[in-house]
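As structure tokens, one chain now follows by itself in the form predicted alone.
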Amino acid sequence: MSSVPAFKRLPRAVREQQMLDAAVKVFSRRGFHAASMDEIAEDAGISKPMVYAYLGTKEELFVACLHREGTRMMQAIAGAAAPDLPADERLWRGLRAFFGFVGAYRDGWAVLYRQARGEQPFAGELATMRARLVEVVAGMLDHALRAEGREIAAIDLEVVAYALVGATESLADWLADHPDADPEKTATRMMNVAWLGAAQLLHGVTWRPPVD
């Protein structure tokens, strides 16, 4: 009797998603270096040669995981924030979609934010995704400013966008560690911090250091 495992034939796209699901879990649990292709194959219920045949080396597999999770995140945000909404509602919906993604895909967030940021060349992939997110936030703020008949220097807009994205990422990391936390309530907390500051900016209110 043959000892070779029999695998159910599935469409390639379905099989690849199974492999990526398993890889995200293992990378999240073990980290890139400690994760093994044997464990990923076992979690996916397939043979290790099939993982290599479909998605390449461990490095290529990790990049594929980054791209899938990053695309999921950006699609969630872009689909939530319609351009014709008021500025505060656009930001709120974007935050709610972002934290909803983190709540639904905690393993995916761990791979994106924790595993990738300290590893080259993966940190470069993450930096590219973050830059796209900063562009989205800066665009939302610029749109709101123009609706108010105001403009600010591009560098100031970029700095505010980076600050908002950085704070949101940090709170998302907290959410990933607290499975009982409600993503929508977390988005509301972030909105209270972010929008109070952004609303002041939109109305031209700035803080200046005291004169010595």
The other form holds:
Number of protein chains: 4
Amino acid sequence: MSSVPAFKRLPRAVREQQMLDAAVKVFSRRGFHAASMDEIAEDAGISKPMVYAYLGTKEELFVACLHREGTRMMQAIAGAAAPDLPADERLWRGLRAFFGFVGAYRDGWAVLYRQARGEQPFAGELATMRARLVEVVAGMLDHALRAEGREIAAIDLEVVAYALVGATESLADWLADHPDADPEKTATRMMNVAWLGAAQLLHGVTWRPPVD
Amino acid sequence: MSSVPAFKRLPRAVREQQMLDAAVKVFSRRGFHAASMDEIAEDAGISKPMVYAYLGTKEELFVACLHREGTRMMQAIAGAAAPDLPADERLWRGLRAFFGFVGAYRDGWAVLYRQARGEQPFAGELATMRARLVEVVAGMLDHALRAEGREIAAIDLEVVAYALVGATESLADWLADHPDADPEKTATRMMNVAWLGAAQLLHGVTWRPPVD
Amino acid sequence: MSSVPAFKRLPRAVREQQMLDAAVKVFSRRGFHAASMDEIAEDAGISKPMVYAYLGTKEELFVACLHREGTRMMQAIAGAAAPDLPADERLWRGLRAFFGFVGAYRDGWAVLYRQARGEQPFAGELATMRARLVEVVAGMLDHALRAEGREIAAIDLEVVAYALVGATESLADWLADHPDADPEKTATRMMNVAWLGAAQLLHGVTWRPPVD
Amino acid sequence: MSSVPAFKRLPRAVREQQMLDAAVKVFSRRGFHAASMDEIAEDAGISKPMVYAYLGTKEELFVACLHREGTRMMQAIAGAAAPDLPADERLWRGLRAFFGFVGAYRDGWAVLYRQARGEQPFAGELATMRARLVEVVAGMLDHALRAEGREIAAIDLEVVAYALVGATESLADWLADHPDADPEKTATRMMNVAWLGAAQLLHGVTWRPPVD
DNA sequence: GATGAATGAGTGTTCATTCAT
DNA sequence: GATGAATGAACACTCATTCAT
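Could you output the structure for the form predicted together with a further copy of the same chain, given that the previous block was the form predicted alone?
Up next: the whole complex, starting with the chain shown before.
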């Protein structure tokens, strides 16, 4: 009788989580446009006006999903890649955490990237999140380079980091599409792609276009 | 009186191209859902029923855009990367052609990937196209590996190729977002990321996860 | 201030009846195809989405009309023709009730038969209703025949009943087209046509084709 | 080489018959509204503007179908029921011809009645045709009555004839729905229904409603 | 706090019909 | 005579969003 007071009159915070759960699920299944507020409300076991009262319009609701899932992902990564470890160790742990997250929350990942990528209203939100990732990766590389006594132009650093993040997202998609694939193994593969190249960079090896 | 354009009663083939041009433009600007058939028709300088008569429903129209742009892109790449060149040369030329294409047809690229990625109805179409790219890249790597007397598991090859393609798409996005950036330079950067890692692979260097 | 109708926010059941009333009226006036959902909604004093929310698509709405009017008609007939009366009495009362119904609800009749007959999607619905009528009439005839110690093949019975129902529908059309005609008198006329022939049948008189 | 000059440049009369054939077929299959001018033109092996040039708008085209099929039917009946025969003989021959026609041209019948009945624009056309039939039947009855030295009110005569025509149409529908049924037998059944009652009338027997 | 009732606005799609060649 | 090209106009249906209770 005490802690499970049936279904109604739950405190706001709980209700909001239920709604977000439902929203993430429905957005992930149907996509942003095809998802209807009706379905989300029904799935959350609540009436539509409540959804509007608590979480605002459809766009705002989607952004709220984005934030929650993005924060969770960032925390998973940040918690794994302690900043005092050597660069390869940090990269490896970060990737492992990332793919672990994607493997565990495919719905969340789908909302975060599959849906958000295509819809312009969220391009900004997404770009911000991606920028944080790029920054982290670029930071790792820069840190390692400096430790080796090297340096490269900021823009090059950014672009390389951008490419690595893109490759990682791409493998995350691949993982989301192959439910039986092993996240850990996928992380290892990504590490091979990333680190082999990065390690070369660290040692000053670069490729230059041939003179036509 | 002779060469006056005579705006009306154009043959079907011409009208279809006009419509596809307009559709690519509008889809790319607004996204698939936000794009309206009215706007596309108006932009093509034709009435809506003609669009339906020639290119079918909105989905079919989008698929037609996808095909045209995808084919153009593939041809640009295939025309550049002759199969009898060494692997690095092919990769470089392919990348250069690819980024050149994206730089020149930002709208087409947006339709191809930005929009298609998010919309479930086109996931299949897109996956097919991406699969062709992955196959080409994997083929290059495999060819080079065999030339070196090495071999790796097909799935590893696929995943590495997938990652490289993902990184490339990601840089293409970056390029599309930075209108002043130089496609050639972007290609060079991608080549650095890709080839440095690939070259390591070719020499049998791999990274292995630490034993926890 | 108390009994003001408060035109809005009516409970669902009430609104549904209003909508059905409007739909029967509009369908009957314009025919199924020419009727527009806009006009029905407007006539019901409600917005279109409510019609869809409560009664579904145009076809479903029409079927709902069919059911309501058909049920009303059947009840009127069944209430009048008590099964323990002699056959001629039952037939007479049934016919009187039927023509009374048609005379009173010309719109309903038009929806039921005039419209439904022509539109393929409703052929099934209509056939079912007609089959119920045919069955009732055939039952009456069969009952009377057995009371006379006679019997005829089931198929002949069905066809005769079918013809009688057809004649009746036809007179109902006639009645609907002659607003000043008297339903009771029309019933008497139909009774003459039906019963004179039926009574002959009961006495074993039949007509046989001449040998050519 | 002489009399079959391929498909084009046929004389107008021939083309019109082809179009009417196609129109009857398509209208009968799809119904008036669902039938599209495109399909009719295609089925006739001709372009749409030709259909408009020769036979006018969709409604006019349908009326043309109605006329052709109606005329054919009337001729079939009139040719069979010579006016100098006794009433029962005429009725029987007329019915046999009628059901024979329906059995042979189900498409035509469907256009004539199934479609035309429901669509208001053709109510007038149809009423005219039906009136001709009613008149013929009423004439038969009147003729026979007078031969017997009897007479009944014109309106009663009309209504009885209307009922008989309605019963006949109804059985024609039944026949159209039962492709294996025998037209001749159906005619016999109808004759039973009609003549048994009519013969009673001729002998002055009538049914009167009970005094409640 | 919670919801059933209600709607404005918009979109994809179709079709009869006609012009220009 | 014949047709491909073209369109105006309409209509079913949906959905995010908000009142009134």
